[in-house]
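Only one chain is shown below, in structure tokens, and it's the form predicted alone.
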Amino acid sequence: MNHLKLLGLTSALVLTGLTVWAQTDDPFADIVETRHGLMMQMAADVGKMGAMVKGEVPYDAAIAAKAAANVAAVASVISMDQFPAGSEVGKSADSFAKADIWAAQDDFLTKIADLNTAAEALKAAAGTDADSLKAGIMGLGKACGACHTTYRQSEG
């Protein structure tokens, strides 16, 4: 092995441990990064059908009723369990909850239940043509935008 590929491997285990054995000074890093994880592939797959109703792309049945099956399947594992006490902004490193989750659980798992069936919603009418997956898109788009008002900082 060259000194080039050593020094390489050598450089990637020490930031590799460096990252793990900075994770434990923070008790929820790996629930945020779950919560991160489920929203980015929500906008991934919401982003694919946002590009059919802008007209960006064509619409296709096919990718639209996948990408809000897959929508409608990472909503119905969002609870608390990805939103534990203590998880919130200033407390857990990458976190943009506010503890006003907590302060108002019960008006939080509503939003969760909406977002849900607002989902559902957007799973029936995706594949079904472009005008019913715009109406679907708009659902959800409420729904997320009435949970992340109240309960996400923003990043900006």
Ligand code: HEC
Second form
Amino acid sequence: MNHLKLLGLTSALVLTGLTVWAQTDDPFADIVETRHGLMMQMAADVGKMGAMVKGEVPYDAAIAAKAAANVAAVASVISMDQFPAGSEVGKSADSFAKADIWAAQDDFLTKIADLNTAAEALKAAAGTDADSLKAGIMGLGKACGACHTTYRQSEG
Ligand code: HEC
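Moving from the form predicted alone, what structure would you give for the form predicted in complex with ligand HEC?
What follows is the whole complex; the chain from before opens it.
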């Protein structure tokens, strides 16, 4: 293939990419997917620890400690960066974020901080024993729930 042809092919691909971008018409699609991914990762690790707390699987200090460390790491990533103004339910496909997030941003930020506090406490406790894991998970669950109650539109 000569260089001219290669150049033509490249611009065709670039144009196709631009067309696809223009057609989606949802500037928040990627960031909504990103925050869903962060939430789903936390939920997966919470699920592992929850199964131990419920007695569905035996307590395993190493698995619990790793899952708790994961939640703390993911929680530390969450910020307004994944919640740009305008990405609320009804304005961006797949978003279930309530507009109150931006109307009461200080409170939303407090809830992110509370999540990190609870996740760090869980991280410190999860590998100790089953009772410590349980106490830590209860605290974390409260932090998740407090934010969802106020700022997440229920899907049902
Ligand atoms: C500071 C607020 C806040 C905290 C704390 C928080 N969430 Fe969320 N979460 C949200 C919002 C807002 C949405 C809706 C986002 C959207 O649809 O764009 C959401 C959505 C979700 C979803 C649905 C994701 C999807 O793909 O639809 C899951 C699962 C979830 N959160 C799990 C958790 C877990 C587990 C925790 C605690 C470890 C947690 N969240 C803590 C605000 C929070």
